[in-house]
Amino acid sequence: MMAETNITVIGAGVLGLTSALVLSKHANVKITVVAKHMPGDYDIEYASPWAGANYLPVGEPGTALCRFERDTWADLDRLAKNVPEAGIHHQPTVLYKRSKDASSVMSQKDPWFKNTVPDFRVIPSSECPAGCEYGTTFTSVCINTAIYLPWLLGQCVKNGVVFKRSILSHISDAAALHHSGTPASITINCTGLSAGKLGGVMDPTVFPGRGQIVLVRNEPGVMGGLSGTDDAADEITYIMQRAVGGGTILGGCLQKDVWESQPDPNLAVRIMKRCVGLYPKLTDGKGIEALSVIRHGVGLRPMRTDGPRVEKEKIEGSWVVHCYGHAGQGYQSSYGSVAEVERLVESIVSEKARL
């Protein structure tokens, strides 16, 4: 149980909303979320609506990201089982590893998460597409961001969280925006890519990882991906069907330090061809012309050279808990990251109580 504490959360992406929700469950905490963009907005600066989003761990063993991903699965699994209105569902998942591609956590035969997700099994090459060394299959989740983000917001509001739109030039300005009229004693910094330009933070290691997707009505019946592509070193192949009628995401690319907000039509064609080639069931073998396109999208993953930053810092005499730099892993590491945020907030409150 915390002492009475006013907290301002900056940012209403998945990490800001999850932080507000988890912290709002403490009886003596009053929370204001301050953000430029809110659920329902679509803007190149606002990464969360563009995400797939799913659970395909990439954190290397021993890293903070690995721990955050491991500690997030139980919550996503629980929501998929028990809270259908959150817009999360389970999906059979198949990942293929080509012989020519370097191995990553996601494409390993023996990844750490094999004991986290259900039904993990290695697929022999005889059951894989041509050129693939092996595959893995398991049950994972996919999230309809257009449903989940507003659901998170609604749960926050139910717990008394107040939302304000504002554009901050310095992190120290956040405390005075608390709805109580009394400045917040703790600020949670969930500003994503904006952490690179926000006064008082100005993290030079933050950079965009441009992603481009095609959202279609076709249903593949499976979620998955391929370990590489011959089209370009920064292009990737993945497919996932969002819950409750959210359509199917076809991806993608990971273009570092690229800020372009408009879809590249040539890249879109390559994405569609790769996905239909890997999953012919998408169009019953009829090619990309049979894809029913809802829209093309571009998002900028909030990347950081050293991975996620979840730590506390005093800035101009006030406590800030940072929670940003999660790249494309914001959803699948959200609850684990916020458990660390909660621990840091509790340590600050306990320290204040002792003074």
Given for the second form:
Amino acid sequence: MMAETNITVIGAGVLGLTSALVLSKHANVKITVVAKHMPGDYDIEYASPWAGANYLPVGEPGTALCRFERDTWADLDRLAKNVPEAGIHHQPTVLYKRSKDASSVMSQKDPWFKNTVPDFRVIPSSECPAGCEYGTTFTSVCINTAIYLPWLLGQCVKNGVVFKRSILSHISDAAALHHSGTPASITINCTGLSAGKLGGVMDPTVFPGRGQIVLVRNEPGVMGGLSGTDDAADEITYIMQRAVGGGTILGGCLQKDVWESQPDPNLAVRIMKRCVGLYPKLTDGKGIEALSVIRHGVGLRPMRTDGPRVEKEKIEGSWVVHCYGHAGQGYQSSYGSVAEVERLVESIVSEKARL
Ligand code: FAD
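The form predicted in complex with flavin-adenine dinucleotide (FAD), contrasted with the form predicted alone above:
Now the full complex is given, and it begins with the chain already shown.
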């Protein structure tokens, strides 16, 4: 239970919307979300709609990211089980580890999340594609972002959150945009990649991780990927079938410091070839010509050198809670990150009450 508090959230990506939703469950809290982009928009400055999105943890044990990912599974699992209109479903997941690639948290035989997700099992090399040392399989979730983002917004509106379009040049301008007419006492900064440019924040450690995808109508019924490719060190292979008719995402790449917003047609062909090569079932063995393309897309993951920043800071005399820099993990670490945002907001409110 919090004392009466006005909060402005900057950003309507998955972190801004989840922050607004979780905080809106507290009585006495009035929330305004201000954002340049909202669910329904597709823009290179707005990462959330471009994500697959799924839950494949990558956080090293002991890091904040690992804790945020661990603390997010239960909510995504609950939504997949009990709230079908949120656009999240469970999917069998298969990851193959090639002999030539270094092992990461995601591709380990014994990752920390093996007891978090259900049905975790190691696949022997005899059951893997050629060149693979082993595979892992488990049940994960795939989020149809075109459904989930508007669902989050709708849940916020139901709880009284007010949404406004605005482009801020300085973080301190957010407080005065609160819909009540009384300035917000806390601002939540969920500006993603733009945290590098926003006045008062200007985080120099934020940079883009370009991802290119192909969205197709073909339905493989499985989600998964390979630990590496022979095409380029920054290219990857993954597929995920979105819930409720959302098509299947074929990916991809992670190109650091690349800002290009247009799809590269050559890369698109490589992505389609690799995905169909790994999952011939995608086109019933008929090759990439049998892919039915909905759209090609490019999104910029909000990378940050030290991982996501979820912490409080006083800027020009007002409290800000930062929640940005979630790279390629914004969905799979969303509820865990926002639990931390909630704790920080509560600590600010109780400190104010003591004064
Ligand atoms: P954004 O979605 O970028 O939202 C930022 C918000 O801030 C926007 O509303 C914007 O308009 C607003 N804003 C910024 N600056 C200002 C300003 N000055 N004034 C007003 N408003 C402002 N994650 C996963 O968990 N699983 C996946 O499988 C996955 N796959 C991905 C695949 C691709 C191809 C890509 C590109 C990303 C993927 N991600 C995945 C990562 C995920 O998309 C991001 O981590 C997440 O979307 C970041 O959300 P955000 O809310 O921080 O930022």
